[in-house]
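In structure tokens, one chain follows: the form predicted on its own.
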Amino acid sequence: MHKSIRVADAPRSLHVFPVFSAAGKSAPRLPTTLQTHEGARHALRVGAFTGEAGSVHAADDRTLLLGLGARDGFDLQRLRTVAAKLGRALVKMRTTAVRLQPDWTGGVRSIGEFEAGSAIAEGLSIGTWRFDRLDGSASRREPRLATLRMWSDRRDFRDGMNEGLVVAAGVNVARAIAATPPNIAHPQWIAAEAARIGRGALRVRRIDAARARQLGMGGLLSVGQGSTRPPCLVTLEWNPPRRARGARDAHLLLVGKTITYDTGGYSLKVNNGMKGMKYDKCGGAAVLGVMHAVAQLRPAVRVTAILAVAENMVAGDSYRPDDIIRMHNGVTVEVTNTDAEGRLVLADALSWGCKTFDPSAVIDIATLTGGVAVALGHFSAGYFSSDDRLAREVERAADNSAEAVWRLPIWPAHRDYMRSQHADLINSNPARMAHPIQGAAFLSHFVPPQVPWAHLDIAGVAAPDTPSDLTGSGPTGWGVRLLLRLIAART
């Protein structure tokens, strides 16, 4: 892959034209200025390219035909995986500088050339994205290529992609937060990543297991007690010098679940469940991400992030099934299940940050249950919201950012599902019904009810053994993108 990309002019740029298929058997139509192009007409004389989404085609040594598919549907996505498609291709070719000629809207009237520049940077870098940086001398993989320089002539679309490669950096830092494995990615190089990140731009703090303690965050303290590793919950707090009128006293929190590895603690996962447990912090990962492209897109509104970081271990001292805890906001739980615990380390976090940053909205993001991707699949990831306006906003972002979301209930019957005999809540109801709305219906104890709120549970999309086009198989960054259209949103 390409050490980095960037917007920049260069001398002896590969050309790359846009194509649109055409219905039937008809054959494309190419751009004016290659209207007398010979090999990009040779090309489509003799069916060696066709304008399928994603193909491409070198007519010659500085010209690239690029297929975008048909027009009939047309959108952001289909673009973002075309512009993957097209990273990959010039990773072969060892191409290091192209020059993006128009048109790439398509002639949608709601795609615009800054949105459509977004696009094609975001598909070129997460497209092109790996996970190299612990390989070792017997690594069999193509050294990493010189940085990929990428131009347009028209302003806006350039606009677009500076801003796309900001987006798709905080999607990649989030693949690799997730990627990193466990003997690396413990409690407090998490602690330590969050300050590299926020370093210049955000304030960025870290609550130890000793002060955990003294607030009272029995949740996050039993998850984490069991491990060598303290847990810690940590803080990223983006406050700007001017705020958007509307704006002024908007306030988002972000709360991920950074569980570094899950054995499942006393209710140990078998038959190799434990394997890719490292993927339980992807909620956390994608709110590192987030702030990451927030420290550098400085938007107009006050965002805030929570990272409840443990690591779930069995031990002499690991917390028990019947154990009771008390939680930060004093509400008992009776533990039901010691795998149940992304839950746990996610209350204290949201019961903690709302009573301290007392923000006017709050969403939390966790591979929380499998019963999330029984449900919905690598498709889409659940949520859950106490806000229908909130609700709107999470379905509008993933509109934009095509990760998609499908709301679920929490009606009061599920909140008393999760009722116990001996304390306030179970953690867990050994039942098993409505499995991924258990999850959110304990958490929905431990947010006021004045506050608005959401819950993504993303156990399904976060890391999919089932590879996409535009993200491959493994880690994908899920929720970077949709928060930060959110964010964008409100500003």
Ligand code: BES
Contents of the next structure:
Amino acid sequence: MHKSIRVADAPRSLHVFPVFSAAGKSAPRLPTTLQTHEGARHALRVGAFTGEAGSVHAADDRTLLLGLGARDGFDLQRLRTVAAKLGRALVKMRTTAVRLQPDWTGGVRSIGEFEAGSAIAEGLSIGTWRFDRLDGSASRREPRLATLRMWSDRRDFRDGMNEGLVVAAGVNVARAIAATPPNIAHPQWIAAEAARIGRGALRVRRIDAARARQLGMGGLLSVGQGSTRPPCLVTLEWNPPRRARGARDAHLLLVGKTITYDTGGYSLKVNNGMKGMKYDKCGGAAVLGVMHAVAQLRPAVRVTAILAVAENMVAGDSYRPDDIIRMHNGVTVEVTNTDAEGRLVLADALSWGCKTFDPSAVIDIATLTGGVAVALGHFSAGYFSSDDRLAREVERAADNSAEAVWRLPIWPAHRDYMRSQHADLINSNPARMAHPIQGAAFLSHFVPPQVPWAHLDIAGVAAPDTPSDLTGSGPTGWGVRLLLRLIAART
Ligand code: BES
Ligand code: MN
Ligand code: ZN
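Swap state to the form predicted in complex with the named molecule from the form predicted on its own:
Next comes the full complex, this chain leading.
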């Protein structure tokens, strides 16, 4: 990986030329400036370079051909994954300066220079990231290279690259937080990290356990009570100095599940199901990544974030199955399963957040259920919405970011499925039907009905076992790009 990536020119840069592959067995068309280039022509003649998406070929020591794949079906996501592969090739070649030669829009009318530059920067930066904070003295990884400088002669393309770098930095912030192990990333560490991210740009506050008790947050407190590290809520507020015309009283609230470790509690996770549960903070990590970018992008719309932070542990004072607890909004919940903890901390955050901030829309993001991964795999997140207009915003943002979502229903029957004999609600129905919907239906009891609400269940996409072209293996930072586009569309 490079220590950092910047938009800057440098002498003796490597010139990178985008090349589409051609139909059938025919050779791709070279850019005009390379049509008499001996090395490039040779590579095409012998088939050493075909323009396959993400393939690279050094035509000479300052000229790199980069395959974009077929013109058919070319889009921004292709550009991102191609750039991710370019980035990994540049690291191998120890390249520290590139000049991106035209043309990256492929003549596709809907892709502008700004969008292309931004997709390439996202791909380069996301594709070359790795978690290196805990590299030790026995690390066998390649050394970190100097800054990568990238340049284009087009101003709008460079502007796009600068924005893409900010977005990618948000994604990588989310991934670094997600990857930080539970012996380091406990609730107070999360709060400190939030303060660091917001410094100078956002108002960051903490609702500690004592205050949560005064506020009656039985869900948050119960989940966290078995840990030596007390639970908390963390809020980060972006209040723009100038608001966009249509966004005068718009206020978006984001809520992230931030379970720093999920053992399941007394409903203990078995058969190695606990391994990887450091990723149970990925919802909150994504929200922090978004706010990191918001602090730099300064959108003309008000955005507030809440992290619901706790560690779900086993101890003499942990909460138990059969406990009945009272939540912030006065609803009582019979705990049927201590492993359905995410909805308990989120419920208090949603209820308190809607009451405190009176948002015009609220979106929560959470690694809530293994069931959503069973249903949708790593192919898409599951999402739910009480409001069709907000649902369309989510889908449009998902299209733009190529982070796929699939809507699931919440019907009155689903809400009734969460009723308890001894209290208002149960946190999980022991009949084990429709787990992702159960989680969403439970949460719906804690959002005031007049507030448009969407719930993203990212358990299948936050840190899948299958590596992806863009992010490789490990945490993906899923949702950061989607939410940033949703915010941008509101300005
Ligand atoms: N954090 C888990 C969900 C999860 C599972 C995320 C696997 C990523 C991978 C959540 O707290 C949980 O334990 N959910 C239970 C719900 C059940 C007890 C109602 C589940 O999915 O089994
Ligand atoms: Mn759990
Ligand atoms: Zn969990």
